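Read the single chain below, which is given as structure tokens and is the form predicted alone.
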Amino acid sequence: MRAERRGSTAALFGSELLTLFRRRRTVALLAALALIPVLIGVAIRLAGDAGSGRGPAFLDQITNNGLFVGVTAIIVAIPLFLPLTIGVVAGDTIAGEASHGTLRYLLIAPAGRLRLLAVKYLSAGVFCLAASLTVVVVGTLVGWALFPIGPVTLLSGSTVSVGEGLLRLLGIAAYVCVSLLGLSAIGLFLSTLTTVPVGAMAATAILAVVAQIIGALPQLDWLHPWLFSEHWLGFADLLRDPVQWASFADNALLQAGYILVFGALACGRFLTKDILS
């Protein structure tokens, strides 16, 4: 019996992933994210170095080492573009099915409500990883094509090989993915509150902006440690030697708290919700 449930859950998860990544909207979101490092690389290639201290962090390093295109692109994407795409996907998880009239059919055995909710969240988590990797991988490829590639000078002043630099870039993508899981849980919960997916999408994106505005106000510094966006830029510690893993652990713990709280709220709402469509 358990084997059958696992098999049905895996099949449902696989079907959900295929549906998600076959949508034109998902492809368009990933293409928009891929455009960020392309624009950065082409602009620097055509216009030249902007000079030290101007623009996003690591921008002045790109002409010396193309691997920094991916890092700069992540810094540009994480305040707005990544949360916006995550808001679209997470906000559509349940509300999208309800608006299309397919939610009732998805809940037919063997897919129960909790199982469907878990599958929807896991699919949103996979998109978080895909979105982060898109920015980093495309940025690395653009940097490789347009600029010289060599050993990476870290924030601590030491130098690592190209291979280790690439591994650290993958680590940054993983860090950013974890950073977005809390926002995904919020989006999932909001998606259970409505049958209008646009409302859940917009609310999720707005909350991401509000959290960052609060995080920029020193008058509210007592609230900063509780904001899901507090450690979003902490991946810079992966560019130190040795790597400072404390920020990664703090970020993962914070996101886990948001997942537990908003996951529980989503379960409570979804289990008691009348499914009319």
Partner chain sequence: MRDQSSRTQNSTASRTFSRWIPAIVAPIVIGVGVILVPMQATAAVDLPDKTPAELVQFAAESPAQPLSGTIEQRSELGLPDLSGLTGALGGAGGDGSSAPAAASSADLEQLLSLALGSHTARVYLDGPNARLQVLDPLAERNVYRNADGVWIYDSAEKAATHITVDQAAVEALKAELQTGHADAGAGAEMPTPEAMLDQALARLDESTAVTVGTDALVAGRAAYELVLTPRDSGTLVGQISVAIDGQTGTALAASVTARGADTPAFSIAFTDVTFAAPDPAVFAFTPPAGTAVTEKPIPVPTAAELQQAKAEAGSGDAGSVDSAAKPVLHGTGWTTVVELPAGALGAPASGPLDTVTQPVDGGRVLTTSLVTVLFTSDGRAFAGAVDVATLQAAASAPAASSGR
Contents of the next structure:
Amino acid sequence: MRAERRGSTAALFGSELLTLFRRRRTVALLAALALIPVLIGVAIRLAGDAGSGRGPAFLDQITNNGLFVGVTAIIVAIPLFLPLTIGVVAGDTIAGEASHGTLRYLLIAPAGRLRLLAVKYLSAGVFCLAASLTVVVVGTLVGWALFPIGPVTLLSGSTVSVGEGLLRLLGIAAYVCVSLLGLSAIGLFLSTLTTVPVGAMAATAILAVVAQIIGALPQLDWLHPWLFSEHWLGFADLLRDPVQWASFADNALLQAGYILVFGALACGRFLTKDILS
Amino acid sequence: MRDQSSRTQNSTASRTFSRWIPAIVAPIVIGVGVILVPMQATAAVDLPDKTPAELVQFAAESPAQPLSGTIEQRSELGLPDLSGLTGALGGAGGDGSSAPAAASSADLEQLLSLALGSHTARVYLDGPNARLQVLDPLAERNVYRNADGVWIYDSAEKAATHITVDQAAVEALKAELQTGHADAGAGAEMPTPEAMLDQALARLDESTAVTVGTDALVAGRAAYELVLTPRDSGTLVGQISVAIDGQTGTALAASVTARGADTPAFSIAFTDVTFAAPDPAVFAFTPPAGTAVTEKPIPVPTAAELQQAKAEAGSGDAGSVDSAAKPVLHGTGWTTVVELPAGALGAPASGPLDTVTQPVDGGRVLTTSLVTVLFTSDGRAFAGAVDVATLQAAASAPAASSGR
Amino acid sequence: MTGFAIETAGLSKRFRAQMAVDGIDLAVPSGSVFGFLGPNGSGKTTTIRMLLGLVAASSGSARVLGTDMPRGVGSVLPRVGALVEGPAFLPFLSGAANLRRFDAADRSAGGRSRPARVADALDRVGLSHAADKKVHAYSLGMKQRLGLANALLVPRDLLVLDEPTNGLDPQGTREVRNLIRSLAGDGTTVFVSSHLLAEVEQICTHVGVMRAGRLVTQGTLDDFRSTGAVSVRLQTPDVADARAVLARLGLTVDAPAGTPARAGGPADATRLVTARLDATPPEAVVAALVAAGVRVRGFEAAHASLEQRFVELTGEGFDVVQ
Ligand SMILES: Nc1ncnc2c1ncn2[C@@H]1O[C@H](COP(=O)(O)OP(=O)(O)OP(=O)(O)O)[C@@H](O)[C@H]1O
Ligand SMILES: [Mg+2]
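Any chance you could show the form predicted together with its partner chain after that form predicted alone?
Full complex below, order starting with the chain above.
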């Protein structure tokens, strides 16, 4: 009985993932993200080195080493594009089903409210991973195709092999994925508040921008450690020698806090909500 | 039936409430965690009592430990943007736009921001090897010290500076000094370290109250607190506090608080520390390809040069050309004012310097919470941990002008 | 199964100031086909939402298949197929994919037999050919059929169908009618809300009528109809004589004058006279009419139509109450 239950939750999760990734909108979001490293790679290939000190960090390294296309693309994508796509997916989780009216049919199937919420959040998490991997992997492929690939110079000035460089890129993708989980939890909660998915999506994306604006204001620095965007650029710690795992751990802890609080809020709201759509 | 309906109503309400419980509990748990963890960190610790003298001796005598740790440096000096200032000073110091001048300006800026800025850094120490790894956002500054000399590497600039000291010359100098001054050394009675310390403390006591504060946890370790309070109320410095590890005698934290302020204007502290030899690989540095490397050998003076310099300093030869650029000290202790004669800084830099200073009687002044700098109209500069009035007094004092 | 498939006690739902459902005591016998009637906005869908645990009752309680709702949602709903306020699907998925999704949401439905179940359900509603078509390309009736297929994915003990024939073609309507009959024949309880009284009359064994959030009546269909008065419909050219005879017998004659069966006809054209038959047996009326020489061309004594009963109970006004 237990095994059967667990099996079916996996089935629901699988069906949710299938629904998410077969959807044209999801594919378009990922394609838009993939466009970032492509544009960066092509622009640098055509226009040549921008010269050090201009543009995002690592931009000037690309001509020497194509592996930095992915890193540069992440830096470009993290303030706006990634939160935007996460906002779309996380804001749509419950509100999208409600607006289609399918929420009531999922619940009388019965999917179970808590189970549905968990599956929805997990699939948003998978999207976070897919989004960050898309940027990093496409960036690496573009860099590989357009530029020489070689041992990677780290921020500390030491150099690691291509293999380790690739591993660190995967680490960055994992870091960025973790960074976005808190925002996903916020999106999930906002999604339980409304039956208009665009509202939840916009609210999530706006919150991401607001958090970063607050993060840039020194007058509010007492608030900074509490912002989910506080460690977003901390993935650079994976490019140091030795690797500074402390920021990875701090970030994970912070995001876990957000997941806990907003997950609990989403539960409270969704488990008591009247489904009237 | 009325009964049943009211009962179900109650149970519905309580179920509704119970589903909000996690949402109420989660922030409380996190809040309690956030309050409790630092409380644990500041939990009362009790180390065996030491007098200030014992504590200073303990710290001084403890051998340097191999360690690795994270330090946080926080600076609220109220300094304006340093880049403009150092650019102005560096540019003024050199003769225009020559390459060495630009390099030294960059170096000065780098060192100033390393020393006075706010940042988080990793520190590795193992015998003669040391490394300071400043974790900047998306960049990194490193100072490596190893058998190869000292390397300063800035990932943002992609520039490395290699500072080398001719080891052979140093050895030669040492040998020469030993032979040359063997007689001089033999004549003087060698004081014991204790005696020297006592003497130093006694001298310190004239200007400063040295006390042992409350023991505290720093970076998770029980530490003594040594508190230095200037007796002279003329200084801007209110208090200096140093945390000394109760086990190894290593300084774990230091902070300087301005007079009348509650929070330190400058603090540096380990947030975590491990007393174990770090992996030797962390000290190794080879400039990566594409890095601009500046070689900076430090000249080692010969014994004769050293002797001459000493003699000049001793005689206080005002006629010497060099001495015009040498700093002059006014006053003693905490209210000491350093005077840089006009030659040292060149003409008063206009432009960038003006933006960070305010005009006062007799020049322009740069104020921070701990240090004040006065640039007089005639090109001299006065600096000290004192207020503007004290600097102005020093500037107008006849002794200062007679020094020139 | 015995007893009641659905039982509510004082079930109420308040939306802000408005009582959408106001203390209803529904009793739907197991095995019945229960027609749930009521004008627009009378609270039918809201009741169904409460029964299915989608909406929390403001007060009162509901038991479905012997289990308290909404506590029993997890154990009861797998045995309940439902169509609530029209079908709803993700438009960018095919019909079959939508069904697989809802089926995967059901914990009690095993994964191995899922494709077979989905194919079966689609076949039952005649959608096999459109199974792989995206739902946004479905017509209104096709969506309705797909909604029914979803309700029929697994064998159910109770079907809750909110306006199941909405948008269906005549064949579809007849199919649904037959489907409900055959399901009811297998012992499934069907709780169906509808505005099509002719439909209800054909398939239901029981009815309940809502009006402005209150359940104004419920019972078997026969009881429902027989509680209304029997009326006679007489077709005759001798309107005045007939009215006199009927009045003499103590019947309440409708309308001041007989309605012409065919307007503008000849003087002896057949006209319709209606009257309420109270205790008088119909045969006595016919005998009296014949004895009085009234030319009886047609005579019918029947219970009031369901529609008449419905209007009687819920009022004539066209405006939505509240
Ligand atoms: N989400 C809502 N918020 C406020 N009032 C609502 C909501 N949903 C329904 N109502 C009100 O509840 C009452 C009952 O609505 P319900 O949908 O149950 O009617 P119904 O009997 O199903 O009508 P129809 O025959 O048109 O489907 C209506 O007056 C409606 O205005
Ligand atoms: Mg309805």
